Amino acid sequence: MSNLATVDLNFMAVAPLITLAVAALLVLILDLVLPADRSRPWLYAAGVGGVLVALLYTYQLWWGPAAGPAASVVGAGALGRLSTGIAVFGGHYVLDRFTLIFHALVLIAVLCALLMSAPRRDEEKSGYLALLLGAALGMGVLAGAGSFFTLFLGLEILSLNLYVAVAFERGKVTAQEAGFKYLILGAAATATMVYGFALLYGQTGTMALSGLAAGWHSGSTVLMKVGLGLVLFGLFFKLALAPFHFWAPDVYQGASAPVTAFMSVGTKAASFAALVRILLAALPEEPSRFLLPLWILAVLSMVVGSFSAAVQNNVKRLLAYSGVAHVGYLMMSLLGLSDRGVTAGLFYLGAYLFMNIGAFAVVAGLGRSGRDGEELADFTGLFYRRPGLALAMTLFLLSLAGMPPAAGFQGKLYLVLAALASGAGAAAWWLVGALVVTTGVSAYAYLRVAAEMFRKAEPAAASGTEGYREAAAAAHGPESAAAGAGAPFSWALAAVLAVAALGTLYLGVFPQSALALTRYVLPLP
């Protein structure tokens, strides 16, 4: 009991995820006391709700505890680099503002997840809301992760959640078979997680990632390159970094479009948190010689998921080599494991965030017959159709491409300026290089989608299968050739779109005010 007296339980620091659980306890107990036909405003109320309230949380300790003179583990390797914040719960959790800009940022794919999730009528709303909470719950404990115990909690609570919620729509195959191709996959990568974890911890003697840098000293560092790479595996899995991409379309396409949108950027982003801490912690001096795998790697998610983006007739699967090809070029943030790379890298996922979300929001937006509009046929004709859908799903493209004026051309400028001067030499400029060169070919992809929007759909009676999908849609009545003609837009949706056209508009724009934010977020001494 003396032990326990000395630990920092200081539920402050970790309020966001606090309400993040409150909020899904209470939605599940709230479809228990509710009568079914009444209980949906409420579910989304408390769900929404939670999630505001872990925002002000956020907002708050960024200016509190977060702020304060304390050294957290980010800095605890050998380079020497500091952030301010402090360490809670035995050093397992830190509280600084390198976790909380990740909390803004999953808190703000989760919201968006919910509103776009409001429109649908298929799921059982209670255990849905519940299991997109808990996965922000999950990259929350991940995004703070003071050792390897909180890296293993958070990577868990995330990916079970995820598991059941990819698959969740019982009716459709697809989706049970994502899940449980994830499922597969999640726990071998997992296992070999932790498997490194116990490799380190006995090179170390400490599960703490503020000791990892002793392992170097200790005699033959052979078991410390072996257990970081099994760790790394782990994380590259959930980043979708070529070759550990080949669950990512199958379970883009399979998942609904809100599920898909967050999972796309929630477990990047969380996931990007726990690989920063784990290198700063762990590699001496001079990293770039240990990193020569990473940038391969880099190189390879860049081709790979570029090119196969450029051949995909399905919008998801298109998104997901997409993030495939956007991870490499986030990579590029750790050359050097600098500061200005890390502060380019989370601007990059700042920009990401509404661009991506914004692009899967038009996919749930062109929704029938219980079904996404994922298909490159759904787009045909769209600004004719639906205009407002089709200009802002341009503008996400273009930010996808890397365009000027969206946040896409800022992020990768601010990426290819850090990586030149991180001082890796021939690396920096082979990374450039290929980002220069599958930017060309993303770009190619995406303005198939965005032309086909603007071309002027066939007659339906030339028209193919969709010509038959029409009538048959009509033959069963007037309420099913309303289906097929698309799903009603709602108000949550829209809300969804225009925050994300005006976050990927404004740090294009303004750039350096959200730089102001990051800059310093991992100060030198």
Contents of the next structure:
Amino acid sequence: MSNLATVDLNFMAVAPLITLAVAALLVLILDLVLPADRSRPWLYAAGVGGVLVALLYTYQLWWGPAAGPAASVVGAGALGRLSTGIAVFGGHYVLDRFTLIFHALVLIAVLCALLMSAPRRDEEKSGYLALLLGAALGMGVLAGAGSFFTLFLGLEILSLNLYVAVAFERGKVTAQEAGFKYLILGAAATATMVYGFALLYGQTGTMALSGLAAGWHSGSTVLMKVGLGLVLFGLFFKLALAPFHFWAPDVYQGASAPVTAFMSVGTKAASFAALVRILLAALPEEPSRFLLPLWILAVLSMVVGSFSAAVQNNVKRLLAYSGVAHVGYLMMSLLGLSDRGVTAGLFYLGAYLFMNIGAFAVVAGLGRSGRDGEELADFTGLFYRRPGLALAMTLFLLSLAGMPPAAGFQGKLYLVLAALASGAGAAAWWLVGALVVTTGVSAYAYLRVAAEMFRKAEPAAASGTEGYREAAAAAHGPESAAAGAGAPFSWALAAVLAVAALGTLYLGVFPQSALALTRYVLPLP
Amino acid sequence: MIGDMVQAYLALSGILFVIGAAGLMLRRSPLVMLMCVEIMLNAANLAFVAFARHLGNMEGHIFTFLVITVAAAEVAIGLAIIVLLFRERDAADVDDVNTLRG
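Could you switch over to the form predicted in complex with its partner chain, since the one displayed so far is the form predicted alone?
Zooming out: every chain and molecule, the one shown earlier first.
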């Protein structure tokens, strides 16, 4: 690309990523040097502190180099339209506000995941924390990828960490099974993607994303089309877009709630960033014809996700299928690849971050004795046992279903408006129609859980006995209930719930302020 | 001369990739499945190196190093998870790993 003297080794530009790596190492070292019985708080302090410092760096970069003049951007054409920032490390990493907003999303997600796991009493915390931080690092790299090198490395850093994090709970067979399935399918998707990179490299002769579009102008474009298809296959797999979603329900159910909450949001956000960059860089001037398969997959995702969610009795599986449907909605933001559409997609990801993490936090909060409160029966009569938790869950479910005043409604509204304004014609109407229909179906899925929470628990019901005992314990006061059920509820989990609930409401009631933020990312015409 | 050769290499790498993908779908032993993923990655490596020779730049060669390194990490993790999974239960192939359904 260029010789070493001219490569811009701007370590300040990747300060948030370096901070995450240092924090992960620090956690591991602290575990070695501190006495085992007193190390836990320090490990968490190091992890949470590292994420907070990374957030601070992200904020600094947002107003600093990322706001720089567009002229300094390496890579003309479609990718340049996205960027107001700078390209560093010889163009392999792009530091712009598009990257940074994904950094912020991922960092908030990993912060919530760290806090959610704080009440869990299991050993070997340091490895677990380092894995979460490492996965966040990979997502950050993926969001800022400017070439196949960084795309591949980011994807693998996040995947390898998550494979282990999913299988981490020792002695839990479902976790190991989920880890195994995720590993085999994920590795196959990665291999497919790498093969796609090889073909694209053969066509264009460069690894830089900015050089991709040139591949359309040289003779045969077979390599270009096949390569692009294989790369998109890998990304769709990571996004869990139907029909590449089959791993998601198993993995979401098997992994512990904090890991699931983090990976569902973080992986989707980072893969979405990579998808936008690749599509903007690779598609020829007239993109609508090439994107038809994407719309078919989006509609399929919405249908499969919402109908499958409606028949689930496991709340984690339900949320997994809901995630599949939400990715379908998210794909609407790519109609016409307009700035307005991508802005709506960013807003939707923000809304999904808060409502999804909130829902998983409730699942984690209901957990007892090393198990998450994930069965529908765990939610029976929740309102009469823990009204606060039940009301929070209701808010998140309403938001996921897309009802005002929660964030999910505004998110869908912007997606529909952007789709109709994109000038994509019939495709836009098909997608909007599918969104409306599947929203109705998935509302049934979510409200089934909500109704379960407000139903009085029947002592006779076989599955309700535990709930009944807990209800009886609750009558003796909150302390005895907490002790009796062994519920790992804590201030950390409460903080996550509060942040998620506030975020969901704030984005729902004052969407303009957040939308103004995303408008910094993409200079609107 | 090289122009003709790159097509031969590409054909070979395509065949390797298909062998890997087919093996992944048809075989039921977790170890063999992991090997099939490796074949797919090496098919990509072959294509990278062939294209790099053909195009006369180094980027393809460098990417191959990355892929080899990452593949090693992937296999290490894969073997660890497989050992963990199959020590706990008396299962010989992946069809016995079916706790998660629905």
